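One chain comes next, on its own, written as structure tokens: the form predicted on its own.
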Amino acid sequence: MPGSLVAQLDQVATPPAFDGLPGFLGTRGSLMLDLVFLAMFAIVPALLLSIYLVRFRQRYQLHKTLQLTLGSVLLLAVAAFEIDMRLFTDWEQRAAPSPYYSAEGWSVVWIALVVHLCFAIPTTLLWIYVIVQALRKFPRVPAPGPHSLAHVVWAWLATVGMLMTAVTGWGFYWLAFVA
């Protein structure tokens, strides 16, 4: 009896676990899994968009402008991401009823997840190493130069990570948090 008595005291005493704040999308997903989901759909053609603009219409200061602001938002969203999935969100035990995750051991979910992170990190990587490059080697003021080449090269690399960093996240986000 004694014993029992201490257990219902225990679990009176011990509050639930913080688990993130809900999403608003009406989903699974938290609030930063929602702002991070949405966000996308706001990145990838303001991205396109900035490539329009240096490409068709010769507006250098501007695409930079927009990539230095881009990248901003980007780094702030991962950073405020990663601490919500690694101290407050249990992004698995959301995802727990979803037909495609299984805690037990690989699922469509987790591999969509090594899939996406397969595009996430080197991205975010060569995104930074664009930047750093076109803030080395271009002017001031931005023009076209010895280093315009290779920054076309490596910047349409980080395009197209970025686009399919995007894809393979709404993949994710759908078979873990709305399936």
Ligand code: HEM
Given for the second form:
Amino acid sequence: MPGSLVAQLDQVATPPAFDGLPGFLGTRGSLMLDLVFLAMFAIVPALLLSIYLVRFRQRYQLHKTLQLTLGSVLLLAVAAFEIDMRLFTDWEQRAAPSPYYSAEGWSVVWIALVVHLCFAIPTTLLWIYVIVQALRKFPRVPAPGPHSLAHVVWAWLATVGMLMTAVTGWGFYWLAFVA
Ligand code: HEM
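Next, give the form predicted together with this ligand, keeping in mind that what was shown is the form predicted on its own.
In what comes next, the whole complex appears, and the chain from above leads the way.
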């Protein structure tokens, strides 16, 4: 069947639409963009569960384990994401078909990215600070003590920062890679 052979050859010869590894959500997102987008849907409920456990169930050790796990997962995700964005994925190429993106000057997509980074960068620093201070100042088997007040204040800020990072990240993803 020469027709179908031509079609097959055409498929093989057609280069992928974008540089980098393709994602799996059926959008224009790359593999890492899709992974981080999806991971936040697991991280946010896990964070809320951890806070519920410490606040209403006094499960201090479980809260510590959960927070250290979340911190490690987030650190790994940020590192992998940064490597991918700097070396492999041209996000602007993937955002180009969006009606909210423009290659020249400011666009809604760029504004959404800046808003997202305004939460993501301070929140990363805040998480490091909250975790380091908690490890230093709570006993090894964690329990309320002199560090409680400072922890509750900074940790709530870190929590709100993470929620805003997730929401603004989802918004940016939709504007750039779905619309
Ligand atoms: C970025 C990481 C963390 C976040 C976002 C976080 C979040 C929170 C929040 C929001 C509360 C207050 C809950 C309330 O309103 O009563 C809390 C309490 C607490 N957290 Fe964390 N936490 C983190 C890491 C840790 C770590 C690593 C430890 C242990 C080493 C820890 C130990 C505690 C303890 C003992 C309390 C109870 C304080 C008290 O009520 O006196 N947290 N945490």
